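To begin, one chain is listed below as structure tokens, in the form predicted on its own.
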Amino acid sequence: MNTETIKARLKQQKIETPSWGYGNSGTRFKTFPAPGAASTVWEKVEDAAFIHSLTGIAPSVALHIPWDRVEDYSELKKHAQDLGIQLGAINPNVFQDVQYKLGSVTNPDAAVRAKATQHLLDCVEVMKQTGSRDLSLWFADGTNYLGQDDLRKRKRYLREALQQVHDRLPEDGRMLIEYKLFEPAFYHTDLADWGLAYLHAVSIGEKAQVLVDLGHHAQGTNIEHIVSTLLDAGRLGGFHFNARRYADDDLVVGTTNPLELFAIYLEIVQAENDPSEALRKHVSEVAFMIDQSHNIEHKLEAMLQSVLNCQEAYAKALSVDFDLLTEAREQGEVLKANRIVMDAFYRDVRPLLRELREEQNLPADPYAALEESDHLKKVLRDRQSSDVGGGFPS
């Protein structure tokens, strides 16, 4: 792929940033307030727009309900549009309420299940008001002890709730079903892996897709293999990008295992180049979203690095010599094929990205632009971060 083709593809790249990544968040032990952190959804949208102005590839911001609840979503939508971005995926919250201690849509209590399902349906209405395409679903539902509950019954409750929500989605809407190996449930999780999410998705309908979070797998899991399989099945809805060392650490994507991020983008690029029109169309609809908890980092710097790490990984994947790689694969030249791919991984694409930004009238050095920006000076001067405890955004 020549340089101009790579640049053209990079100009089409989109990364969605999360509203919660701009506010104070933390662990179950403590939330450390950060200077300049956003405290309202209006400020979060402003920060997201600023990151887009530095990178050119972050044109939307995901919302979390009720953390980002407002009286008039059309007003929030206009606020985002006036700043040059859009409102993205809607993320319901069915894990924080005290009634969800034993689960939300899989709770043994029918009244609790109904409450959780209604919240999901309310979020579908938020989608319609914001113009959002995706409803991103993650459930903390599970059990901690053998015999605590009927696993098959919980599976049926989950399917029933998902089906109700699926059938109420807007015509162009999608349901992205996320999964997680463990935490806060430690005996079993109702949506523990991609296979369970896929099983529900194919049983529910075409608008149901699987969402892959990089931190939600067992150690050593080959995530790019999952990505490849879901792409081929037409069910890869999107990503929640982050990085992990041990479990669901939610660190800045590309920091602990940059090779994994590159390998994932390699699968994306191969799908983009596939002769199948159906596969090319499917991969063009995949949502690339950040989902991170910036606990000790500066919020804007962490988000900027996350977006730029994705851009760099994509640029490297695009630079693979696929003709040479195909030849090596077909000839069974195992190590040569590996070297071809690793040559791209080790390639320094930063000069290319700098050139690309200059062509787009973007800051050639986004980190320097952040440090020197009036926006950073303003938020550090005007925003007061409260000292809040606990693991959730203030």
Given for the second form:
There are 4 protein chains.
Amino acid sequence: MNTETIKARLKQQKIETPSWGYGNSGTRFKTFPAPGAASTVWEKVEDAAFIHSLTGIAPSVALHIPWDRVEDYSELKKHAQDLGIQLGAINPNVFQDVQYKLGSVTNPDAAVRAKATQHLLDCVEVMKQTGSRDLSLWFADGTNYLGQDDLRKRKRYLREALQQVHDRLPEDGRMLIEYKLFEPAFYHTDLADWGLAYLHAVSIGEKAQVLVDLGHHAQGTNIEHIVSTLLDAGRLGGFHFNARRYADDDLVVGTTNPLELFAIYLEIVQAENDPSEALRKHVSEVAFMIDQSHNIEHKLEAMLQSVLNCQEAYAKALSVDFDLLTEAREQGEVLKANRIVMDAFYRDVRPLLRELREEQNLPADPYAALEESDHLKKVLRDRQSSDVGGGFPS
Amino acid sequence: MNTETIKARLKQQKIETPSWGYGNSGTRFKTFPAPGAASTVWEKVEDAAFIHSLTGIAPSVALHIPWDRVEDYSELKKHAQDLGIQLGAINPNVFQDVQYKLGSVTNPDAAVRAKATQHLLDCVEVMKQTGSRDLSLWFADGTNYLGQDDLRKRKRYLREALQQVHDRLPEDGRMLIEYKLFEPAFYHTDLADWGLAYLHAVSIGEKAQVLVDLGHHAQGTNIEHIVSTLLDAGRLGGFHFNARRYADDDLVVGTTNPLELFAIYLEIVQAENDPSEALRKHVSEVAFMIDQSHNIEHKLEAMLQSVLNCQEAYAKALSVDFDLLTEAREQGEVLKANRIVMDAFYRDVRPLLRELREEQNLPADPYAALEESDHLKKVLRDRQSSDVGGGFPS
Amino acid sequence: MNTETIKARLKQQKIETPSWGYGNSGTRFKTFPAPGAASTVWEKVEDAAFIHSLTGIAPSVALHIPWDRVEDYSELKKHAQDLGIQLGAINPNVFQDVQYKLGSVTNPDAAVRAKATQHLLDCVEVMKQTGSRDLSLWFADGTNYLGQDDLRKRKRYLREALQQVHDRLPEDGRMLIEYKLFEPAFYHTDLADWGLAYLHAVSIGEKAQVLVDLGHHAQGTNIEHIVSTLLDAGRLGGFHFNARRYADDDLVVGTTNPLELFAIYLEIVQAENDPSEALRKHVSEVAFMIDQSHNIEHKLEAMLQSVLNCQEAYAKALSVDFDLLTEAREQGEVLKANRIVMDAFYRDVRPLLRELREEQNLPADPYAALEESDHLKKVLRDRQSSDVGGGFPS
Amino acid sequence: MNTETIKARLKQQKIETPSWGYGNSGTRFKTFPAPGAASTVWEKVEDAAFIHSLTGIAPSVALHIPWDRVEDYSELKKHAQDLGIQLGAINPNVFQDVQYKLGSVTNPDAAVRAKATQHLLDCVEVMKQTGSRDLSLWFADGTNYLGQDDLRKRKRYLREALQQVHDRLPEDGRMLIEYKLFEPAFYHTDLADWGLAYLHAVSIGEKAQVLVDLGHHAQGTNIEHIVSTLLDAGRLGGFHFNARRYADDDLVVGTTNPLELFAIYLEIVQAENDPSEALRKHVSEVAFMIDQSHNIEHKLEAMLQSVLNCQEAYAKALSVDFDLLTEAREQGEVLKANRIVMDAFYRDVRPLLRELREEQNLPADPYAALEESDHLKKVLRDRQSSDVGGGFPS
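Having seen the form predicted on its own, I'd like the form predicted in complex with a further copy of the same chain now, please.
Up next: the whole complex, starting with the chain shown before.
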């Protein structure tokens, strides 16, 4: 691809930022209040819009319900649109109510399951008001001890709840089923891996898709292989981007192993370039979202860095010489194929991105723009730094 | 369950031992020759029959082709039957020919793919001669470097080969699709996890089932959860039992974490006790097989210990008080449910098993019987200890 | 060893329970309030004494400062003694003050380092008042990003603080240096593994010892090997017992892999039986402590189960036939040596322990005794169930 | 640093390649013969010299004894010197003799221990003849089963052997103690981690140093932290570079996570820049060596790629703006410090390296030079492709 084509593709890139990434969050040991952290959904939307104004590629913000519950979602939608962004995926929270101690939709108690399912259905209603396409489902459900519960029974409970929700989704709506190896459950997690999310999605229906969170895999897992598998199967709903070395560390995207982020975007680009129209359509619908938890970082700086790291990874992936690559692969030239891909990874795309931003009247240096911005001054001055803010996990 | 019921169930237990477990095997650093190791398939069948004579629960032996190739399989079948056992699963080897360096059924070269597929089809013919129900498929296929090959293309190649083989299986035959996280491929493996094996199996047809090898998972993976999932989905074809702490260590079954082996049998027992007839039928068809590699152990002793550890695990799982367990689960009594299960695990079932053996005219102490046996003396005396024996990986 | 010797040894066993294990604790997602959880240190000491009254082997309780800070420690000491137990290890908390966001004794800011060190020194004063032998040191210090800080500089800061504290310890006091692979730091942890704790301990002085927490290792780590190494080097200060499968899951001791707990006690027993008087003295000083976090479990039940699982593991380890074992090892009989050890593991020691308890006028069935106890009724009735209790991590 | 300083530093860089990297090697499943692979030590030295002629930074070759045993080492030394390189570290092999099945220097049998120790001492004599500074020690020693052997006894056996060897080293000689988590031992490895290697080194004497192999750690381990620790303690002897995702995959250096290789070089550069003269002297003595196993790659291409990836990583690490970095660290600017480091990582240093090569009359494009070389043509034409070559693990 020539530079102009690459730029054109880069202008289409979209990254959704999460409302909860603008509020305080922490580890189980401590939530340190972050200076200028947002505490209301209105402030979070303002922060998301500000990040979009710096980057041009973060045009929507995901919501978490009930953290971001408001009386009138049309008002919130208007607030976002006035600031130049959209409301994005709706994320129901079914893990903080005291009744969910032993699970939500897989709880042994039918009343708790019903309550959790109702909350999911309520969130479908929210989608309709916010105009959101995606219901993004993460469950903390699981057990801590061998024998604690009946694994097959829980699987059926989960299926029932997901099916009900699926059948109430709006015409163009989707549900994204997220999986996670562990935490907060430490023996088994009802949706432990992509295989389980896929198994449910296929049985439930066309609107059920799989969500890949980069921090939710066992050590050694090849995530880009999962991405390619789900793309090929037509079930890649979207991503929750973040970085990790140990567990679900939820760090700034691309900081632990930038080659992995690049490898994921490489699968995306190959699908975008594929001759199959169905595959190209499928990949065009994938939701690219950030989900990270800041324990010691400045909120806006962390989100900006994550968004820009996604942009760099995509720009590098677009730079691969795919004709050469195909030839090397067909010839079985193992290391040459690797070097063709690595050549793109080692390309310094920052000058190109600076150029791209200037063409779009965006700040050439977004970090400097953040540092000098009125928005930053304002939030540092005006917002109550609070230990019990609206962030994650609050 | 009362003791008599438990004994009756234990008398139905079956463990298939692998021919390659009786020959020399090693690590990439060295294959140490084991005294008395078998080097022909005829000897391996004799060893397998001997293990069955000690335990009463190892009535069949799995074959690896071409390692165990013979001119006339009916003769081999008769040899086994004369010794009191059956020929079991057929395991095609498509990883040691020099052409398979970059893969077998997923090789970029069509000629290599065709050759590999033909070998699988040839093994289907062997099944018909040996009377084997199961074709057990493990592929070493994968890549070592990012970019080396096209992941989606390889997925399609794999599907094509599996479909061809499936469609040629005997009426009552099955194919067991084994997955493995890594080794010998170190970037991606075409069948990396149960999700991939399941995805293919479901698309291919009813005779395609998933094979769970205990050593093929990422660190932390809850294997019994996978077992329960596959049982519920009707796709648990069988097991390759062994033990591991680090990678695919292929140690004697039950030596690293005996609680895990027990937990797996606990899922089996719960399925066997399930009200659903379909589930009970499905679990009754599961193939329980050992697959281990002995680097420093005596072959017969290692196999005996593995078989007996499976028996102990099953006996303990049968001892769970399921009525109490169900009640505790329904009440959400987290630790009580765990203790009910652990009570069975901590039960010393060895006196019961000794009694069981005596009832069946089996040696009360199989280890002593091995040590004093003529068979052991004979193999130590007669067999050439060789560094290039017919074992795994030879 | 004969039964009487085993019983005599079991009567010497001691397990220290942690005050914070009796209060509320949770994951980063949620702290669910536990019915009857203690919220003051006085209540926690009562709970610890109650657990001791049920088991006879939990005669002390560890304190966390400032969570358990009181005006007059002699009063608290008397409270404990009146209830039949002692105050145990003092655990300084230098991870929850807002100034510790970037570290405590390794913080880049000298004022913060001084503050943290001062808190450690204050805790040395507490030791003198409580009569505690051990200062148990865990630091959350580390970084989240490559480049964030100077690793060697932080190492030197840590050394300076530890040295100061060491030099102020009481005559018979010790400091236990705990290590942890990760969490809450996700790039590097200043005390990441036993090697670092050991390196510091050796340089600092004789009173510096290493603390092994069972949940603080990388996947696959052989913990009993570390235990044997530290015993041999004279630097095993003590244990924080808990169970884990994934990360620092902090579950009830012995629930994930009971063989590992047994293997650790096996190293202890072998050291206790060693001909070297120095080694026997060293092992006699090891502190056996529980450190776990209950997210969904009942507090008292969880602690009781942990204490009893330690007792069973020790009883099994004492049951090994060491003469046979030594012989098998010297003969290089790999699997026989393993089976000798496993024979002890599979022994059902519960009848023996019941007998032991009866001899000591302890409840034969501690779980039943807990369930029927006035103490349980009282705490469920009287204690405020609170979401902001004094537990860990509060 | 300005460009000229960076270039001057790059001209000092040295990477030692291993003789066994030029011969055939494989996994436990199969050793595929590589076209043009060397089979004698004379050929391996020629290949190493050729790689040096392409890169200018690979001026020595490590030997493995007995694989590379010759009658007259002075002749081999002259052969190397005539080709423009030196003989480097001597690597004794004590894992392939049949007597080493249960260990070499830690074997329960005293005669086997003596034999292994004698081989190490013989290798010290080889060092004197080859003029090698370093004896590089890797032991396969360990056990496969709980209970198999006495861990503390084996630790003492290991110490005795190491001490004897240390005391016979040449005046300026060193011994590098390598550690490895697992493989080929699967229960415990006598030198399992850096802590054990360090503990022994410190007790043994000044010539004992620790060797860090990038593939020998548990999942998640922060290797650069270990590097910084050993540098600070004056015990970093050297590296065995390679890449891995799962176990000890032994892939081409820098292919799995190039950021990790950069992070390691960053610690090296910071030590080289340190005000402490002792530290600068220590880091100047570190041995940078490659140790990899090619299963499917072309030998010369793989080695070239590894050497060049080391060069790129070092060039990037030299490009960090350390003044800015120090300031950001002192201010606690977490993400700014990270970005300063990442700025250097994302720098495309390939134009600089091309310039550097041209200044040194080296091929500007080493891959093209390899492809067009007479050496490549010659080895492909003349060398017997053999399945039983002199490579690793042969």
